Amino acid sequence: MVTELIGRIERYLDVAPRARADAEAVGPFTLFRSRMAHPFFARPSAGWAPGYATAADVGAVCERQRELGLPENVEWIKEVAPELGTACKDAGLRVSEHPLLVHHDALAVPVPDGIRIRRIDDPDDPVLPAAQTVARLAYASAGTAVHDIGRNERNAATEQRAPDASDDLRQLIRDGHSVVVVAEDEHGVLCSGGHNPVGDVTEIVGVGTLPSARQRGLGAAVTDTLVADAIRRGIEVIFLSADTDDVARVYERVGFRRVGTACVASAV
């Protein structure tokens, strides 16, 4: 069922990528062609209705992605297009489902001892590359379990980044399209995340904790700071998608509730 809330999120997901990508219609899909280093995806176009797409339609948009040298990737909200998963599977894609959550309650979230939580206000802040590295290391080692990947790996990976690797994010911060928050100790960034406001809706994205620093409440504290920033901006709908149910439970402990399911289809 497409509720008014889901409808607002769906409209956001059609508008938000356009600050970073060119939109191209491919059958019943909108393919977002990124103008930045990070590739985007195809999504159902506005006006989606049951039975709107077939496996052949999915195949056509994937073929166009291959022509452009892009990964075969389709994303959607299950409540908006419940049948699309079957069409994607019939087209040979792998489909995964992820909890879709919306901020509901303001809860007190403590900041761990020895940690500073701050928003990066200066696009030229020198910690931005490390913040992006932490997120990459976190997502490369998915889940909530503590691992050995820590400060040394963060520093080495940050040093190996190209000098211009953070330019896209710096420009997004400068233009007001992205807000980045970090959690730091005396040795550097341990957790980072962002939100991307468009009108009165924003999505919290990329919250990741250095694997060796997990289970200390850093992700919760960063998320809470992002929520507070969004509220100060007058944002009415703050949403995110969690990788797993375990990760979703972390967000539920900081005031989010599940409202739907985000789906991703990609090449096997």
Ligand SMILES: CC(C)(COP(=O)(O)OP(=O)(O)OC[C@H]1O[C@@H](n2cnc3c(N)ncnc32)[C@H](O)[C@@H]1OP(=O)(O)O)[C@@H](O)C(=O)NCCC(=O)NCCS
Given for the second form:
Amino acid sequence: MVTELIGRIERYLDVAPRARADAEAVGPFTLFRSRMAHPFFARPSAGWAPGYATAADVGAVCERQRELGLPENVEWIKEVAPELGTACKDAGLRVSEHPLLVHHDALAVPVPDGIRIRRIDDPDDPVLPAAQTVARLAYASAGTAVHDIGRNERNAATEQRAPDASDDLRQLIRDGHSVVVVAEDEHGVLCSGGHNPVGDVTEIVGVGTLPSARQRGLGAAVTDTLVADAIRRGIEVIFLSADTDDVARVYERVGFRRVGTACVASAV
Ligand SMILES: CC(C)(COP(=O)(O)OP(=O)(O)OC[C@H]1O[C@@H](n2cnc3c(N)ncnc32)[C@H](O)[C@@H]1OP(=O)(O)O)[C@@H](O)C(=O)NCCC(=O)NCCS
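What would you give as the form predicted together with this ligand, now that the form predicted alone is on the page?
Following is the full complex, with the preceding chain placed first.
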């Protein structure tokens, strides 16, 4: 069912990518063509009605993505377009489902000893490349388990980044489209994450902890600081999609509740 809350998230998801991408209508979909290094996806256009898309519609948007050299990728909220999973599978895509959560309760979240949590206010802050490296290394080790990838790998990978590799994010921070929070010890960044405010709704994105620093409360503390920042801005709906139920539990511990299902379809 499309509740008022899901409707607000759905409207946000139609608007927010436009700060980073150009929107192109392809049948019943909006294809977001990224102006940044990171590619986007297609999603149902505003005004989606049940039963709207066929496998042929999905095939057409994938063909356009291939033509543009983009990955074939469709994202949607299951409650908004419950039939789209079948259309995507019939078009030959692989579909995955992820918990969609909204912040509901303010809980006391401790900051681990020896850790400083801070929002990056200066877009030219020299720590930004390390923050992005931490997120990349975190996502390369999906799930919540501790691994031995740590400080040395972070430092080596940060040094290898192109000098302009943080320019897109610096501009988004400058323009107020992105807020970034980091958790650091005396040797550097261990966890980072962000939120992307649009009006009174925001999405928490890219929370990642260096694999060797997991299960110490850093992910929870960074998420809680992002939530506090959003609330200070007067934002009413703070949502995110978690990769798995295990990851969702980390967010539930800081006051998020599951409200729906986010779907992703991509080429097999
Ligand atoms: C998801 C992720 C960000 C969590 O980061 P984290 O810093 O390990 O998060 P936390 O330490 O706050 O919580 C993780 C677990 O450690 C536990 N924990 C926290 N402090 C602890 C402590 N001092 N001692 C023991 N366990 C502790 C938490 O209770 C939680 O347990 P649970 O998995 O049973 O719920 C991290 O695993 C990651 O980067 N994963 C890959 C990227 C990803 O999926 N990101 C999220 C996208 S939505």
